[in-house]
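The data below hold one chain only, encoded as structure tokens and taken in the form predicted on its own.
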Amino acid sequence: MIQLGIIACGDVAFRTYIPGIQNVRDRATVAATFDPLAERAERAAAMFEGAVAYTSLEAFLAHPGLQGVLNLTPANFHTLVSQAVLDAGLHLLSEKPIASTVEEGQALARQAAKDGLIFLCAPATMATGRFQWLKSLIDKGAFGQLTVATGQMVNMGPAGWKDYTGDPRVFYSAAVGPVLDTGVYVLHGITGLLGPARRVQAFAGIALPERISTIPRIEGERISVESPDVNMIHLDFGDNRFAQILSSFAVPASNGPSTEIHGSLGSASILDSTWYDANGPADLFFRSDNEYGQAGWNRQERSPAPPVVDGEHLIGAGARHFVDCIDGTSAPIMTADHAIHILEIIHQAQESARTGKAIDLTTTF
């Protein structure tokens, strides 16, 4: 039985990761918690049989028999938190970003290969069954030539939703923002379908400076807008292959996709609505009848690849992708080395939306 961690015990522990970890009972459970909150820890260790709550980071390092740790702490404390994980010897899932810079994450991935540990990274989009089977398709040639990808995450962000028991004013502050929360589950998706991009150009602003919190806890206050609430984000592939993505916390709602990929041959389209449902459909579109499908919009209820596991969330999966690499049923998906290249688009568009410049990207995966 495999033993993992969890630092961090918040609204994303409790949500999808710790449902995640118990759809894999068979293989994994959770043998230590952390968090500076003793009741935060004490209550996801309680979820789990002879689990021991902990709130020294530095004592639940040492928890013996342990493996593998998910780092799920706040974005600006990843790089210190995860450091300290590799350097204890654990194999380690970080949420996202993997770090603060991109010469922070190499330097972490450069140690975690030198030890042989197993180090991953959110978002787990590429993991899930719905787009490695799409991957799958397009490697067999499916679409054609593939040309351009489109990719949306909208929406006013979490002081609009009422069940987050989170803090909500974090996620508009300068550090985080929309590319960052939500906009890298399609960065991820796209990437991992067309590959790696080689050029970003960027378009981002602050839209509507402040948020009124609809969540009943804080319901009324007022939230300052720190970080571009409207990012449009421009990929350069290579080959006149491009893709655009928009992420923004200034959008009610959309009845658009969440991901298109188009190809001389065909298209797949995901709904918003189905997007956190790793094993969701994806429509698809073929110019003529060919052994995936007949001409015109394949419609589906769900994806046709058999699920890895019924009913697992996209967040969720990523804790049963780590179990999976951990135990040798799997090889890497969610690697650093792609988290480094979303990371360096992410930044790199904020140049870019600065400067009005197209700007080559220099990291791949």
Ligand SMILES: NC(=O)c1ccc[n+]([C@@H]2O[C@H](COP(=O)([O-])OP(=O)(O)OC[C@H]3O[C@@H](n4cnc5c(N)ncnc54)[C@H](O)[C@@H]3O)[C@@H](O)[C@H]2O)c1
The other form holds:
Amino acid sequence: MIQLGIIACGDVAFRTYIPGIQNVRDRATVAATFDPLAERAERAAAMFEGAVAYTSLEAFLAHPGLQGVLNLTPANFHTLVSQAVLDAGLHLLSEKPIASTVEEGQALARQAAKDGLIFLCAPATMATGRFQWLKSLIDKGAFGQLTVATGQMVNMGPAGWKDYTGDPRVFYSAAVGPVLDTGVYVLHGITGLLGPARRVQAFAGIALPERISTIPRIEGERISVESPDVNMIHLDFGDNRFAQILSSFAVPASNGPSTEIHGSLGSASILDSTWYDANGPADLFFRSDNEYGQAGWNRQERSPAPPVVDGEHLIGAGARHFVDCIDGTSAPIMTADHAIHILEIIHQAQESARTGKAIDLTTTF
Ligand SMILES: NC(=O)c1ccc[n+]([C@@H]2O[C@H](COP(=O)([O-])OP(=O)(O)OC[C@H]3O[C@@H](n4cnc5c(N)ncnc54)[C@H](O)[C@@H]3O)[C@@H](O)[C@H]2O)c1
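Condition change, the form predicted on its own to the form predicted in complex with the ligand:
Complete assembly follows, chain above in first position.
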């Protein structure tokens, strides 16, 4: 039985990671939890037989038999906490972003590789059944020569997320913003399917400089928006293949798909409403009948790929994939190199928006 530890027992831990670990309870359990708030660490530990709750990181990392740790802290703590986990010689899954800077992410990745440790980073977009199935269709040539992808992750941000139990202010701060929070999901999906990007260009700005919280426990509180809430990102993949992504906290609602991939023979389209369903469908369009479908739209209720785990949530899929990597049933998909590449895209998109120039990317995966 794989012994996992959870660092930071906040909203995402209870909402998706703990259910994700419970989905593979035949192979893994949580042996230790850590949160500076004892009540939270204890509440998470109580969900797993024999788990110990800690309020000291050092004591948590020394828990006997611990094999892998999930770092679910707020974004600004990721580098420091991940460094401590790797220093303790433990496998690591970090929430996104992988680090505050590309250089910090690269240093962590080098250390993990040197010490033979698994180092995964959210989001788990590419570790879902749906995206692995789409990737296999692309690899088999079902869509022909890929031409362009579009993506959008749009909403008003967590100030309007009524059942959110964390602090919504963090997400509008200069350190986070919509691209790091949710745009990152489609960036991982599109690059996971098209490969590493070579160049980025963006427009971005703060369209609505203030939000009023509608979360009942802090209703009416004013939140200042310090990170661009509209971001239009263009990617150049080389060989005349491109993508455009809209990531925004200034859009009340949209009927547009979350991700579309287009090629010379067909297209794939994912509805926003199914985005977090790890086994959700993708509508496929083919220009003529072929072994993958008929000419025209092939709409689906479910992904035709067998579900990796029934009812899996995209974020919970990351916990399952971490267990798969530790027990050797899967090679890492949510690699540190992929997360570092996405972090570089996000930072250079900000720089491009500031300077008005397209920027060459230096990282790959
Ligand atoms: N909530 C979601 O649905 C969601 C989804 C995807 C990703 N995430 C990511 O998960 C991370 C956490 O988000 P959340 O929504 O759970 O936030 P949250 O505010 O609900 O919880 C954060 C927890 O971290 C603890 N904490 C703070 N500083 C810490 C430290 N130095 N060491 C250990 N624990 C510390 C807090 O006590 C709190 O329990 C963020 O990086 C966020 O982007 C959240």
